[in-house]
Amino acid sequence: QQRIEIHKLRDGDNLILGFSIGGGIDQDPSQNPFSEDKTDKGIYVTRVSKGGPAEVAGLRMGDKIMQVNGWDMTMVTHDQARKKLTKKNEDVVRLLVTRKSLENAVRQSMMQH
C-alpha cells in the first residue's frame, strides 16, 4: 500500500485533482478493466491528467483507492467517493492506494532517475 498526497490546483472556484475515478458499490464491477477480481466494487483511478496534481503526486491509472483522508473507500458509492475527493474546503487529499504492479513501478522510476 502506498500513501499519496495530492495538492489540489486552484482554478478560480475549482479545485483540480487531475484524475478520474471508476467503480463504487452502485456500479457494475464486471465492467472495471483494472480489477483482478471482477466482483471488486472498489474505487479505481481510471484516468490521470498529464502534468496534473495527481500525476505529480505519483498517482497512476489503475490504482485502487482504499482511503481518502482517513475515510474508508472500499464500500462507497461512486458519488460518495467523488464527493470525498472534491470537498471545497480541502486543498490536500491524502490517499491510501494499492497498486498491482508496485515492483514494476518502482523499477521504472529508478530507471528514470
Given for the second form:
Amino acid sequence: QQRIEIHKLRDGDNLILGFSIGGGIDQDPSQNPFSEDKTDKGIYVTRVSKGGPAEVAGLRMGDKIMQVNGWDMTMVTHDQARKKLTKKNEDVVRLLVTRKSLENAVRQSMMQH
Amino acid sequence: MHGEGTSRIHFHCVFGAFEGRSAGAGLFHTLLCVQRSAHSAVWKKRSVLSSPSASKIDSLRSKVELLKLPLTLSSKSISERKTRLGGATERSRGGAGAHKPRPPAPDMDNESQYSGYSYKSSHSRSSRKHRDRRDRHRSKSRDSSSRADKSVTIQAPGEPLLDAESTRGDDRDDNWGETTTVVTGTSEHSVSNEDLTRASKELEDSSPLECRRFAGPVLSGVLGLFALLTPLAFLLLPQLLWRDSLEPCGTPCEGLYVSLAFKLLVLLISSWALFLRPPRATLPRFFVFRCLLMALVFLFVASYWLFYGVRVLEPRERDYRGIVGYAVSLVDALLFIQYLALVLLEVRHLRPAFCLKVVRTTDGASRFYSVGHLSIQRAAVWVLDHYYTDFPVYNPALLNLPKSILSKKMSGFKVYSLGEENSTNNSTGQSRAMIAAAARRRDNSHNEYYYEEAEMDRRVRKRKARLVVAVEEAFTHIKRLQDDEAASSPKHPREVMDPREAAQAIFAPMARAMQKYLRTTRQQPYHSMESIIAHLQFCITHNMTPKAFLERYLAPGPTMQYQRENGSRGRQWTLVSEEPVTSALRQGLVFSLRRLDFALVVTVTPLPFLNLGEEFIDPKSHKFVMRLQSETSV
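Given the form predicted alone above, I would also like to look at the protein as it appears in the form predicted together with the partner chain.
Up next: the whole complex, starting with the chain shown before.
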C-alpha cells in the first residue's frame, strides 16, 4: 500500500488530477481488467494521462484506490468516488492505493514472518 | 416390380382367425399352402419338399403374377358352406375330424410350395390346442418360422371382424390364375377340414370382394334390428293375443310410449351411424370388442325374451303398464350397451398412449405416430391408413449401390481370402482377416461411392434445370382466353382449344426433357405419357403455374398418389407378429406388415408420463438493470 499525494492542477475553472477511475459498487465488476478478483467492486485507476499531476505523483494505471483524504473508497458508488476526488475546495488529495506488485510484496513479506 | 404401383394382388397366407379352431386352422394352413401354390405356378417347378424354409421364403417372396379374379368367396359359396357345416363347432382340441386334408397326389407338388406351412401344420397337429401355442411351437421348431408366426392377412378394404372366408384355389392344375382368400373362420361356424376342403374345391370362381367385406356388418345389423324390434314385439304381442283381458292403462302409458319411441329412434339412428359403416379393412381375427358387444346384446335380448315368455305370455299377464315398463327397461339397457360400445370402440383409442415407429425395410423411410389403446390388428390398419398418405412411394430402382462399387468390394474379398486360407486353418482367424481386408479395401469404395453420388446429384440437377426451363417455356405458349377477348380481336383469329388439346400442344417441347429427367430419377415406370398429358391438362384447367405442374415429378409423392383404380380389390398386406393379433398394444411390441417385396416394421413405445409443474410469475417481477462500466476522468 502506498500513499500518494497529488497536487491538483488548475485548468481554468476546473481542477484536474490527470487520471480516470472505474469501478464502484453500482458497476459491473466482471469487466474490470485490472482487478485480480473479478468480484471486487473497488475503485481502480484505469488511465493516467501523461505528464499530469497523477503521473508525476507516482500513480500508476491499475492501482486500486483505498482511501481519498481519509474517505473510504472500497464501498462507494462510482459517482461518490468521483465527488470525493473532485472537491472544489481541495487542492491536494491524498490517496491510499494498492498495486498488484505491492500486494504481492506485502504478502510475501507477511509470509516470511 | 413396383410393389405399390400395381394393382396386382399378392397373396399371403392367412391363418385361422380364432383360437381353438385348431382344425380349421390346420385346414387353413393347407388352404394357405394350396393357395400359394395355386398362385405361384412359377415356383411350382421349383418346389422342394425337402427345403421347406427356403421354398417358403421363396414362395413368400414370390412375384406372383397378376390374378385376374377377385378374391373372396361368392355369396353362394358362403351360404353353401354355412348350410353344409350347420354351425358345427369344432371346439375339441386337436380338431375332431380334422385330419389333414390331403389333396390328390398331383397336388403334392403344389402343396410343397408352401411346404413350410403344410409341413408345420402336419407336425404340429397334435399341439393344436390353441392357435398361439401352435404357432409358438412352430416358431421354436423352425428357424424361418418367425415369419410364419401369426401370419395373417389384412386386406385394406374389407370387413373388420369375424370372417375371412377362404376359397380354395384350384390347386389341381395349371389353372393358377385363381386367387383365393383363406377363411379365418367365424366364431359361430367353425368348419371341419373336409368340409372346407370340399367347399373350396368346388369353388371355381371366387366371389366378389364385397360379399366378404360386408358379412360382419350385416350380421351385426341383423342382431341390432332384432334387438330394436323386440320392445315393439313386447308391446304388441299382448295386444294381439289377449286384448280383451288387458287392463287399460292411462296417461303413464302414454308417457312411456313416447319415451320408448324416442329412445328407439335414437338407438336406430346412432347404431346405423356408428356401427353399420362399411368397414375399410379385413382383419385377420375377430374384432374382440365388437364380438363382446354383440354377445352382450344377444344375451340381453335373449334373457329379456325368456323372462317375457315365462312371465307374460304364459300366464297372460294383464297388467299392461308393467309390460310397457318392461319394454322400456329393455330399451334403456340397450342404450347403455350402446354407450359402452361407443366408449370401447370409438373413444378409447382416441387418446394417445403409444408412439409407433414405422420403418420401411427396403429404404429406411420412417415415421412416428401417436395412437391410443388399440389391438395389434387395429393398430396395423391405422398404420396402413397413414402409410398410404405419408410415406414416399417405394421405388425399387433406387435401392442399391451401383454395381461398379459393390463388385470392387467383392472382388477384393475374394482375392484376400485365397491367401488367408493357406496360411491359417482357424476359421475365426480367417474371418477376422477377411474383415480386416475388407476394411482396408473399403477405403477405395468409400471414395467411389462418394464420387458416384456427387455425379448422380449433378446429373439430376442438370436434368431438373433443363426440365424446369422447358416447362416454363412451354407454359408461355398458351394463354387462357378471357370471355371478352374472343370478340375483340377479329383480326387475329386464334385457334380456340379445349384443355386437352392445349395440353397436347404444349407437351411436345417439354416431352424430351421430361423423359430424360424421369429416367434419371428412375421414376419413369410411374408416369406414362398419357398420365403426364392428363396431369398437364388438369393443371392448365386450374390455372396452375409450371412449378405447380412440376411438383408431382420433382419429389416422390406418397403412395396414394400412384394408386391406380382397382375397384374393390384392395391391397393385400400380411401382418406378422409374435403375439396374437388381438392382444393390446404395449411397450416393446414389434410387429411387421408385409407385402411381397418390402415390409413395414412397427415398434411400440409408450408415450412418456408427463409431470407438469406450475410456476407463477408475477408480471411485475420483470425488472432489469444496466450493466455499467463507466470510466470517469478526474
